[in-house]
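The chain below stands alone, shown as structure tokens; this is the form predicted on its own.
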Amino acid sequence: MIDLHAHSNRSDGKDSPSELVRKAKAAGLSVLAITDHDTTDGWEEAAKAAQSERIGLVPGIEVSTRSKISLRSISVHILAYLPDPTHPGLAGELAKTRESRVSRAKEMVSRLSADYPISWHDIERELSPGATIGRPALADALVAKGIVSNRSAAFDSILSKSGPYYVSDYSVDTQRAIELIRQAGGVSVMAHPLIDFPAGRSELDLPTKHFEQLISAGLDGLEVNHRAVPEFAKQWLRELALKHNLIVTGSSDYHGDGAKDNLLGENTTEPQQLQRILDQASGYEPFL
């Protein structure tokens, strides 16, 4: 089984990279991709664990990006597989995003502290050294304080994007990110597309033009099989992938026990689709 989307505590996962690899092996996976948010910090540790556990590893990144659709600005996550982590353009944008995440988190904590007994020190306790910070760290601090029961409850209430404590952060333009990933020798796959679209929409309601613009920019694939992708959208996405000869993946988006309900291997990628990624990538070598 091949799972191409999982997170360690180098971003918002609960497990260290080596723990993540061991859990993947125990779950029966033959290949795992480590795809932490906007960082490659866990690659080396994961590779050593993969060699020890005799499991394949595909180093990757989940890149935070933003796209403009009509008058809206939406968050789009792009999975970058096997890019050169030293590529100046890509590395520069990732660093800029990580720095923005820190200032954004500090502003959110400042707002939260006016109404809840929470401080920046509480957030730091929830982070591994060097980890990419995001709302999950704030959610974990709220859980630790007994203010909410779990991450999901925090996101649904206090940390809601429509709430008074939310602060937006910097993200590279989606088309620019795709171009940089390709320049770095990586393969780009849109993570969990259309998760924010309500069930019941028809094909005509989907932003076809937006997808085609990203494909023209060099998007290589779509993560169709993911628990958050609406069932009504999956067939539409498969047809789009077929039309444009895109890679189709399936993944768990695992974050660790107690973080999300997602389980390692609950959605998987076909071997021939992984091979397409390996054939197209030139920035970094997988451990297979």
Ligand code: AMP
Second form
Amino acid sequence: MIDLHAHSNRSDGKDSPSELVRKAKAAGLSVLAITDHDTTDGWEEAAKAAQSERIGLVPGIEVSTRSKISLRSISVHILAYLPDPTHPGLAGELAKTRESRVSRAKEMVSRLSADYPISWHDIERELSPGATIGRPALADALVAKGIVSNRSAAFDSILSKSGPYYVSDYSVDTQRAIELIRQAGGVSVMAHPLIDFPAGRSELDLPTKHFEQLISAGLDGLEVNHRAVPEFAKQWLRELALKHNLIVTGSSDYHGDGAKDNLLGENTTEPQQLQRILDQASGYEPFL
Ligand code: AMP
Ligand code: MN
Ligand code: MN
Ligand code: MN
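Next up, the form predicted together with adenosine monophosphate (AMP). The previous block was the form predicted on its own.
The complete assembly is shown below, putting the previous chain first.
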């Protein structure tokens, strides 16, 4: 079983990279990809653990990007597998994103502190050193204070994008990210496509042009099998993948016990599809 999307505490997961690898082994996986948000910080520890656990490890990153569709700006997550982590263009964008996430989180905490007993110190307690910060760390602090019951409740209420405390952060343009991942020898797969697609719309409304632009820019694959991908869109995505010879993956997007319901191995990737990633990547060696 191959699971190519999981988070450690180097971003918003609950487990250290080695705990994550141990849990992947215990869940019966043969290959795991560690894909923390906008960082490669967990790769080394995960690789060591993978060697002693005798499980395959594919180092990756979930890159936060933004695209303009018509007049809207939407958030798009791109999984980068096996890029060279020292590639200056890619590393520079990731550093810029992480820095912006810190100032954005500080601004959100400052807004929250007007109405809730919460300070930056409370957030720092929820983060391991050097981790990429996001709303999940704010959610964890709100849970620790007894203000909400769990992460999801925080996202549905206080931390909602449409709420008064939300602040947006910097993300690289999606097309640019895809080009940088390619330049860094990595393989790009769009994470959970169409996750934010408005409910009740039909297949006719799907943003075909947007996908085709990203494919022209070098997008290599689509994470079709993920719990958040709308059912009605899965067949459309598979056909798009077939038409453009894209890699199709399936993954859990595990974040640790209690963080999200996603369980390791709940969606998996076919060995031939992993092989295509390995064949196309030249930026970093997997541990297999
Ligand atoms: P941010 O990038 O800081 O805006 O936060 C988005 C991150 O929060 C995503 O990477 C998700 O993993 C996580 N997230 C989004 N919605 C939820 C939810 N309902 N429950 C738990 N985590 C969530
Ligand atoms: Mn996350
Ligand atoms: Mn994501
Ligand atoms: Mn993820």
